[in-house]
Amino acid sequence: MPALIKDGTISENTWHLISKDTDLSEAIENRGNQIMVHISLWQEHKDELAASSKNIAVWLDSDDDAYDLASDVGDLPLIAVNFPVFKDGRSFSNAAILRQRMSFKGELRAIGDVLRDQMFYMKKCGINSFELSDAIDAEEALAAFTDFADNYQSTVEDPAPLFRRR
């Protein structure tokens, strides 16, 4: 299981990421867990998948858009944002998105390609979990978010640029 950052802590990683191309047989058989589907098998099966546990949460693929779950922000407890590699930075977008625009409060997770140096902005963007691959060591990790004092632009943590705040 990858490790887990969660709230600035190391944390147990408790959900299972079921992949994209899963379907709903399968997404049901893990139901006993925290399972984490694509958006595209939630969309396609909400009604079913939230009948069979509670513990479901959604992800999002960097292509994805964060605004076809504006009706169930409210009702997820975790919604991952995917980096599928270091140069597509959409999922940054979809993170605040769901921050700012949508309100979602629960926990704000970044899979995949998550790398120390992104973890800050990450944070910015409104992220509040990382799970780290088996290759970055989390204790390292931990010190990204003190990597910067301060930020010259508007956050999600402080929206506010720091023209503003002097």
Given for the second form:
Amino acid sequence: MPALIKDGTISENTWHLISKDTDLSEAIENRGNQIMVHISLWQEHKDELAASSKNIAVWLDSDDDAYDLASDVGDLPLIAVNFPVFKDGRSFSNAAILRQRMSFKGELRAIGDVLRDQMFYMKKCGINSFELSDAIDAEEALAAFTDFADNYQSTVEDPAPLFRRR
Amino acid sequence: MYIYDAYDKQMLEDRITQFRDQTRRFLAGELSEEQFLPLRLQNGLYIQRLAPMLRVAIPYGCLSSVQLRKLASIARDYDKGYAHFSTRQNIQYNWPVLEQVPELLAELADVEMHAIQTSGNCIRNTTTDQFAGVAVGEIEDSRPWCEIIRQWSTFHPEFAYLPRKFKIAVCGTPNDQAATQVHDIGLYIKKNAEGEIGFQVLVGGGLGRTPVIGAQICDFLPWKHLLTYLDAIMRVYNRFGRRDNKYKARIKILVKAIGADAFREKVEAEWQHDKDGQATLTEEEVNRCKGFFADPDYEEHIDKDASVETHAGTDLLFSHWLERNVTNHKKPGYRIVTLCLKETGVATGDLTDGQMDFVANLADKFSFGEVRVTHVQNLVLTDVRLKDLYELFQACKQESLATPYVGLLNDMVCCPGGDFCSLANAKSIPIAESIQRRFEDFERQKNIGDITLNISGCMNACGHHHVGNIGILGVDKKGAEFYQVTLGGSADRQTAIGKVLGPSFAQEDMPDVIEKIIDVYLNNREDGENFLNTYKRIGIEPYKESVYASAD
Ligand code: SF4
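What would the structure be for the form predicted together with the partner chain, given that what you showed me was the form predicted on its own?
Shown next: the complete complex, the earlier chain at its head.
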């Protein structure tokens, strides 16, 4: 399992990522108890997945629409947003939408090509867990959260922009 | 000018620490070339043809003399003694060494300057009219609004990895010298019937491969909604802008593809959530920002000064300079002076360290210690007393900064082109120079009158060639450098994209081609008509006939 940082500490990673092209039976047969399925599988087989003995989380690719999860967010313990390549910034918006527009309160995880140098911004957009590739030293990556002492904007983390606090 | 408080300073320091560490990790092999790329770009650092190029932001074109002196000392200590003012109110150094860049950035931070987001796929330096705050008939000073946007766009966590670069211009002057309509977002400050301030919002303007004039998506956005509305536009673009093709990734392509109405609907839908939310601007914040741009201590009762006329009567160059480089000011007794950086034989927009120090001294002596940078690559002293004009002019003459060309043919805009830029198809600086030599004679230029000539070394259009009355674009024809000419562009409130004249020309033919185009104008103009208006009246055909007939 890739290393995980959750709520600012290195944590055990217990969720299995089920790839996009996996079908329902294969997904359910996965050894893991906790599985993250792609939104398309979730939408198609919500009932079957819910009826299985697994804990289910959903992941969104960067070209998926977070608004499509509007009716589900209350039930999901974890939603992951994928960064297929770090340059693809769409998942920053999907993360913010899940938190701001849908008031998603569960774990919001960044998966994929997650760079240490993006984690500060990700956290501001409401992401609270980070799946790290082997190339990243998790201990060192923790420092990313203190890259900046403050920020100007209204963000998921601090809805009051700096000008209201200055 | 805006002055940093503890928050602004801290953020800048944090950024330098962060970039120092990123550079260290890159040099140690912990970050790949590919991973380091967007990080260095967002700190203004390109790898160019000859060396790295560092682009430093001059927020909305405003500089203090202290800052300008620092830019001069950096040119001296880290570069080859000069720097280049770009068409985006930025300044570029062509020879810094990567290892020294964090040090250089720390020096900039000492004077509250930086290279943050001057390149890369993020929100870039916000630009405005260089006469903001002093223009006659101004609707509202754009600088406080630019500063508000600067802060909002700096390190915006959601919009640092956009499909492509993103440029915003704000204009509150009647003439629009900011090329507002060819920006990703163009904001015209307006007043409604009740006298309240708001913004006309245009989106999807831009130059480059596909030149487009921005489409209006909001006629009047009340000022307090500025940031929530910008957030909504950015979110729509970040989510739906194309990412599969670099050349189709700008917001203009998205707006074209779905149409301005559909784009507006998406923005409005997104905006409804945040409208009146926490990011809504407060009067307190706007007033705080406006406070930094209050008028300096202007003297009263100095509106008449006989010395100007006396000197103009005896010094011909001074009278030319008065006519071309000096503009009326909102305050009686004061004038706006443009220093033209277009001395023939000097690369357009280049200034030596000595000249920068010199201009800083002029600013201290004559203009409350402030300098503006224009998007047509000149410098401006905004607050010069009438009675100081002649002294200022004489001082400028000594440093080759008194060229009386402003708005004339030789005041051309020119990107660095093939001499420096790795993306270039062709050189641009030698073209500018050969044309300048041909039209060197001031009386001749004066006779031609108001005209803009813009040169870009490739499709990226940093020289804004599409919106020049005459545009020149460097193209690559089987490995040889050729030049395509467009006519009829303009970048003011009546923005127009120029039309291609026809097949491109060899470098050595360019002065002749331009001369023929000018001759067609001179032979056809009707009483006092400028180049653009004659073109609009007679169309492109006569120019085609003249240029291509004799080229055979
Ligand atoms: S227009 Fe092309 S050649 Fe000129 S500076 Fe821009 S990218 Fe370089």
